[in-house]
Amino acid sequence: MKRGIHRIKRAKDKENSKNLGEKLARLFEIPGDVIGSRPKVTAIGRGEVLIENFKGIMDFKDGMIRINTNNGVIKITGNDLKIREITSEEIIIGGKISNIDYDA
C-alpha cells in the first residue's frame, strides 16, 4: 500500500479556483460569462427574460418571481408572469415585465 500525503480541499480552494478561472479568462481574452458561473440576464423587449447560470427559484407569486444566483437574487416583477422554459442551466420567464432588480 502506498503512503503519501493527501490534501483535503477546503472552501478557500474553491475561491482560488474561481479566481484562477477569471485570471485565465482575462489572460486569453475570453469573455467572463463563458468561463465563470456568473448569471447572464437577457431581456427581450418587455415580454421575455432569459437567465443563465441560476441556482433555483426562491419565490413565485402573482406578479413577482425571485431567482437565486451565485451573485445574489434577481427579482422580476410584472403582470401575467409565467415560466416558459426551465432547464438546469437557464430559465425563461415571459409576461408583461415591468422591472428587473438585482439584490447582492
Given for the second form:
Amino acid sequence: MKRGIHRIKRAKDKENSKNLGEKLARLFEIPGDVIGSRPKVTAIGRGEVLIENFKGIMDFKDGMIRINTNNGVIKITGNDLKIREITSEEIIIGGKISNIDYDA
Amino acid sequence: MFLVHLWNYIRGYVIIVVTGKSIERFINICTKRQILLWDIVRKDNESAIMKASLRGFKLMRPAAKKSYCRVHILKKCGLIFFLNRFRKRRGLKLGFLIFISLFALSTSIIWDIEITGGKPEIAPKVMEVLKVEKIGRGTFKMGLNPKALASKIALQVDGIAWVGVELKGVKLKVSIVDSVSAPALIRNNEPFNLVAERDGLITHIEVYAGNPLVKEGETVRKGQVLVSGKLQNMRPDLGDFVVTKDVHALGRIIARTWYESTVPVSTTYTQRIRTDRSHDTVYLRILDWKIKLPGKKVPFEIKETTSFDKMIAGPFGLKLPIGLTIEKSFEIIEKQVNLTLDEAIRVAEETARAELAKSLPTDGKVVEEKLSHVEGEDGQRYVKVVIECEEDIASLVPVIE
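Follow the form predicted alone with the form predicted together with its partner chain, if you could.
Starting with the chain above, the whole complex follows.
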C-alpha cells in the first residue's frame, strides 16, 4: 500500500515538475525552447524545416525522416527529403514536405 | 550559412558515400563529435551521399567503426584541392616566380624623374647632380635617401631656395623653389668709369655724371676711358687745391662702329643632295638603355641621320618607358657644282652677311653697308662686307687704383 502511494506520488511529482517548468516559462514569458530542452520546429515555406534542440535522428529514408527530441519523436514525410545540414544543435531538412507528425 | 559554406570551400571538403545498415547511427555519432555534415541524401536502403569538411572526414573513422559503416570518397572539392592541382605543374610555378620577381624588380627601380618648379635652366643642373650621384632611370630605389639627396642638390646647385625629393611609386619627384637673388650691390662711394666697348668714331655724347674725356668726332679704341668717375675741381680760392669726388659715371656715348667680314669667292662648291634611299636602324629601348636589334649595317658612305622614339602608349595618356628608337639614315651625294663668277660672288656675299649678322649689336642700328671685292696675292678673289653701325659703346667699369 505504502509503496503504491509512493509510486503514485512519484509519478505525480514528475508530472508536477514538468508542469512547473512550463508554468515558470509561461510566468516569465520565456519561450519553452530556451528554458527547457523543448524542440523548436520552424517550417519555412514547404521546402525547409529547421528543428532545434533535437537529440538525434532515428530513421532516415527517402520519403521519411524521424527525429528524436525530448518531447517525443517528430516524423517528417515528403518527397526528395534530404538533410541540408546537421550539427549537434540543429538540423535542417529540405525537400517537398507533406507532413510534420508528433508521436509517430 | 553562406559564410560557413564559403569557409568550407576554402578549407576543402569531400563528398562521401556511406554504406551500412545503420547510417542514422553514423550521423548521430558524427553530430555528437562536432563533425559538420551537410547535404545528406539517401541513395538507397544501405547508402547515403553526404558532404563533410576535411577535418570532419579525418575524425570520421571511429564513428564509422562504431556504426559498422564504410566511407568512400566520391569527390574532393575546395580551394585546397584546386591549388594542389598546380603543385605538380613546375612550369606554372616557375612562371609565377618569374612574374613575382619581375614585378618586384620593376617596382623597385626608378622609372621616371620629374623635376617641377624652378627656372628652366636649373633642371639640367639638377640632372647633372643626379648623374654624379648615379641616380637615373633604372636605379634601384633601395638605399636612396631622399633627404640626403635633397640637401646635396641644394648645396651643389645655385639659385635654389628649397629642394624636395620624394619617391612616389616608381617616380622620383624633385620639386624646386627658386631663390630670388639679391640685387647687385652698387657702392655709391666708389668711382666707376665709362669705358669704350669697342673701337669707334664718336658721333654723339650725353654725359649725366662724371668727367668726359673725349669729344665728338674723336676715334676711340677699345678699353679707352670715355667718362671718368673721378670728378676733379680746381679750387683757386683754396690755392689751386684739387677737390676729387668719386661718382658713378653715367651717360650715353654713341659711336660709329664697323663690322667686317671677308669671304673667299670660290667658283666651285659642294652641294649635298639627299637621295631617295634611306635605311632604318632599330633599337629596342627600355628606360635609357638601347639594345640594337639585328639588322644590316648602314650601306651609305655619307649620311644624315635623324632619330625618333616610338614609345608604347599606356592608359590615361601615359607613355611607357619601353619602345623603339628608330635611326633613319639618308644617303647623301656630294656634288661639285661649278658656278659662274657672278653667282659665286653672290653666294660669298650671302655667307659674309650671315656671318656678320651673328656679331651685330642688338641695340644699335645699321647705318651703312659697304661691299668691296678684293684680290689676294695668289689671285684669290675675296668679298669684303663692311657694316657701319651706330651704337652706345659705353660700359660701366670700376676704377682700379
